[in-house]
Amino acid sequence: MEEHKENVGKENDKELDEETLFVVSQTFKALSDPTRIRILHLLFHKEYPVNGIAENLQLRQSTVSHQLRFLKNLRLVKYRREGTTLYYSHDDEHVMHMLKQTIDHACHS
């Protein structure tokens, strides 16, 4: 145990470097839209197509196509083709686990 923590602390001492900063920006930037955590929030335990989350959300496809793309150039979503259908699911199990955690976080406030 006290091995871990001289690791961790090492690791905390390293200076992040740009592409580490961005990436991390960028997905809190990912979480910090209402839209965007609704969209994972539905993807957490069941993959759905574009138009079963714009139903299922109360949105427009056009709207959740958009945030999509957003979702998926930041590799939190990714999808799977079937026919002419492309069903979504989430794809960062980190990611997915902290919005998890903020989520029962507000709720127990």
Given for the second form:
2 protein chains.
Amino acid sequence: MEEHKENVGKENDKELDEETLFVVSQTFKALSDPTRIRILHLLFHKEYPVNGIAENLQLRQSTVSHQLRFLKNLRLVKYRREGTTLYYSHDDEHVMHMLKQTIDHACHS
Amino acid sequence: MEEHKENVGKENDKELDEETLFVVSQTFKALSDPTRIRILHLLFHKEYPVNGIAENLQLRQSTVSHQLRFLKNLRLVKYRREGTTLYYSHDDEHVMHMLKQTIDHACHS
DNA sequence: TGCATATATTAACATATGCTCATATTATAT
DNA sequence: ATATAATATGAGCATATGTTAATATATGCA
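Cool, the form predicted alone is there; where's the form predicted in complex with the DNA?
Now the full complex is given, and it begins with the chain already shown.
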């Protein structure tokens, strides 16, 4: 019950608590690496298996797998299994929207 | 004249070009560090001198100065001079909006 | 000019990050 | 049970990053 955070009202002037700081920084950290950006950008429209991502982006399978684990831990991607193949897709609309906005912003500069 | 980027239309399916990738990743990298988040969060409502930021956030002067240079290079902050004092303030509405959104998102989780 | 205040810069250090190779795991089919 | 395909994991390495102390720079003023 008592699990609401600080600063829930309209007064967000106080210092950020440590947990919020951590979550926010981790979220942006996910978007701060070119490889992860490329992966999320690829997943924008449709799901891909790990090898599909690797082939599309010219990356090693282990590189993709490591980054997908990173993104999975932050719940930015999810997967569904089909045999031995795992189809990954994005799982955070807010983050994907920020990414799209920022890409558009950068493209039009 | 010919300096527009790729993917300016509605078809953003192609791979991201290297420059866009760099700008986007740098932008998010700025927001991926707790210290920089705290600084930008402090600058949300009003300007502060370097020492004011340091005192408020309990950081060394050199730490603040380094991070402000980082943010300044990305045009995320600006400053005005008054004597020997430099008053820093935010300078990118889009980024500040994303930061606020993500903080709120994290707070309410 | 000389001094004080505010800020910037440099170099050093410890830690974090991302990629790679090699290997392990998992599921499926024979 | 064995083999195969797809993915995950671990260790090692090079580079990036953030903080710090020490020092330099710049501005204003006596």
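Numbering follows the first chain given and starts at 1. Between two forms, the rigid core is defined as the largest C-alpha subset superposing within 1.5 Å. It should be emphasised that the depicted structure is a prediction, and the values quoted were computed from it without experimental measurement.
Comparing the forms between the two forms on their rigid core, the Cα displacement of Glu93 stays under 2 Å.
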